[in-house]
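There is one chain below, alone, in structure tokens, taken in the form predicted alone.
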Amino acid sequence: MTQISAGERDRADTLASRRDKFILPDGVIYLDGNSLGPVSHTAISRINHAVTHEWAAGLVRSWNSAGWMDLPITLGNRLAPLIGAPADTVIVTDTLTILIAKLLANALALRPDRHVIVTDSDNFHSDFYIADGVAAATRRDITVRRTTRAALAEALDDDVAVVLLTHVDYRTGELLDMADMSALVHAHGALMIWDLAHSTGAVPLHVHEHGADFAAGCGYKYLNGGPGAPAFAYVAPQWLDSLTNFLPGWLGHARPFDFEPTFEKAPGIRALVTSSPSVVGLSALAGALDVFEGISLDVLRRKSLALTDFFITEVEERLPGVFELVTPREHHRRASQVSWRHDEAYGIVQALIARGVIGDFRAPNIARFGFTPLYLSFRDVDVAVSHLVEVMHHREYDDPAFRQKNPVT
């Protein structure tokens, strides 16, 4: 067993008080914040204010008086420090997949004589779909080339326009080296897009310093902005003037209320806006970001690594040889989740959920657990492992009820 107890670790935890900012059900240990973060008191307060004061009392006037029209920009500037971006290079709007489509189209436009999009063969399937869709929608002969991460260098040539990679592997939790991979891509004259879905709010990010040309991420995982929360996009300063929107809408126009019949893009990052912002969704995210105020991401990262180290050690000591660890052990390659391979992974996750330990399953055989340092304690980890031991010893995953696949796994 580990020498330092969970209680001792919790007493030394400088982030312990942040747990009180969230609403977590009694008897639940939540290890799925990498899929959907829990609600915070500040998010609820901000939603209530937007609905009962701005919408109910202000009505249409709130587009001006409450600053609704500027929410994509103001929230983008609040979010920018979490990803290491300069001011006025981040916008919050749309969904992650839509924003990746917009960024891919921009990258292709910046490399008009090149014809290849490169992506990781283990990437999230939605990124495959949207890359194929953008390639098909262009007026050029664009090919999507899938490669392994290890073979990325071999996949790069003078015809590659853009590379799209996800910073953290959604199945394994592997953390990619943004700086080195961006430099490799740039050495071949291509542009680099990073999908930050599983890293924003969990690991320190430096998109500007580490060479991202474009990046996008969602608001509902580690940022806790609520189901379907608006996403964000980053555009490197050198590309802002040439920014285009292949889905132009009236609020991306330079003068939207002049109602002009031809499109003239708005300056800077605002050009990525297409239509009216989702005010309630943006308000929820605004409240969720309050929880990060005053927190060093380096402190967050240290606790994340300590939690995941503790979980890995406890599982391997108390259930030796039962699971195959697919998450990297090395700190520089591990994000904020731990994934185990087991033939009965789906049933195991369902049995744990029935016990109040919520993780999730990823096909074909991955039990995945997310660790959010803002609200998880070391005692949570210790109790979760105890439940896992019971599930395995009593083969609770054999219950037919836990073999019935849910629509969302």
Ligand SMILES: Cc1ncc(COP(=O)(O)O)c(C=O)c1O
Given for the second form:
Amino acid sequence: MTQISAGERDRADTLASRRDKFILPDGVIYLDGNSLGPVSHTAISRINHAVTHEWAAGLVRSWNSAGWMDLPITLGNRLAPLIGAPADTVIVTDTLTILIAKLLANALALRPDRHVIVTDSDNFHSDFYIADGVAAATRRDITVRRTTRAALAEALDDDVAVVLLTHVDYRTGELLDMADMSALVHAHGALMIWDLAHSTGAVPLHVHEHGADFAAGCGYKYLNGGPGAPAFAYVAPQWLDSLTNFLPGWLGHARPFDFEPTFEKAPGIRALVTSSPSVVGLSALAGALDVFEGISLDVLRRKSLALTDFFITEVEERLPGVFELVTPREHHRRASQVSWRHDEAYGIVQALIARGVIGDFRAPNIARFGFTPLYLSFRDVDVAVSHLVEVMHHREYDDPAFRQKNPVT
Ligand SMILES: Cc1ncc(COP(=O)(O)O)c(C=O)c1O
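What would the structure be for the form predicted in complex with this ligand, rather than the form predicted alone?
Time for the whole complex; same chain goes first.
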């Protein structure tokens, strides 16, 4: 057994009181905030305010009086410290895949004589699809080269325009070294785009200091902005003036209400905007970000590592040899999730969900558990492992009901 008890760990936890900021159903241990974060009281009150005061009472006047038009920028500036970005380099708009498309198009435009997008062969599938889509949409001979992370150096040559990597592997939870990999890419004259889907709000980020040219992440995972929350994009200060938008729309225009027939981009980061801001979604994210006020990301990170250490140790001690750990053990290579390989992973996750322990499954055989230090306690981890022990001892995953594949896994 682990020497320090869950209770002792919880008593020493300076983040414990943040749990009260969230609404979590009784009897649920939520280990899936890396997929969809839970709702916070501040998110609900911001949504209510946006709907009942700004929309219902203010009507169309709220575009001016409630600052709706500036929400992508004001929210970008609130998010900037969470990713280590300077002011006015972050925008909140669209969804992650769309923003990656816009950033890829920018990077290709900045390297007009190069023809290759490099990406990780274990990347998230949406990143593959959109990279292929952007390559096909440019009227240039662009190819997408997939490589393993280990072979990244060999995949780089003087024809590579841009490298697109996801900072945390969505299956394994492996955390990549942003500074080292960005430097390697720059040494070959290429630009670096980071997908921060599984790192924002979970690990301290330093996009500016660590050499990201561009980055983007989503609002609905560790930021808890709600299902389908708007995403964000970061553009390094040196690329702001040359920023283009290959999906231009009226609200990325320098003067949208002049209704000019030709496009002239807005200055700075606003050039990435295409359409009307999704006000209710942005308000939810604004409220969700309130929860991060006054929190040190280093403290968050320490608790995250302590939670995942505790989970790994408990599972390995109480279920020896049952699972294969696919998440790196080294702290500097581990983000905020723990993934186990097991042939029955799907049924195991379903049996756990039936017991109120919510994780998820990633094909072909991975049971994935996310750890959000803002609302999880060490006792939660202890109880979750006890449920896992029961599921395994009684082979609950054999129940045909748990073998039925849901559309969302
Ligand atoms: C690593 C990664 N990239 C991209 C996406 C796609 O995000 P969106 O649905 O906002 O386009 C996801 C979604 O989970 C993701 O995990």
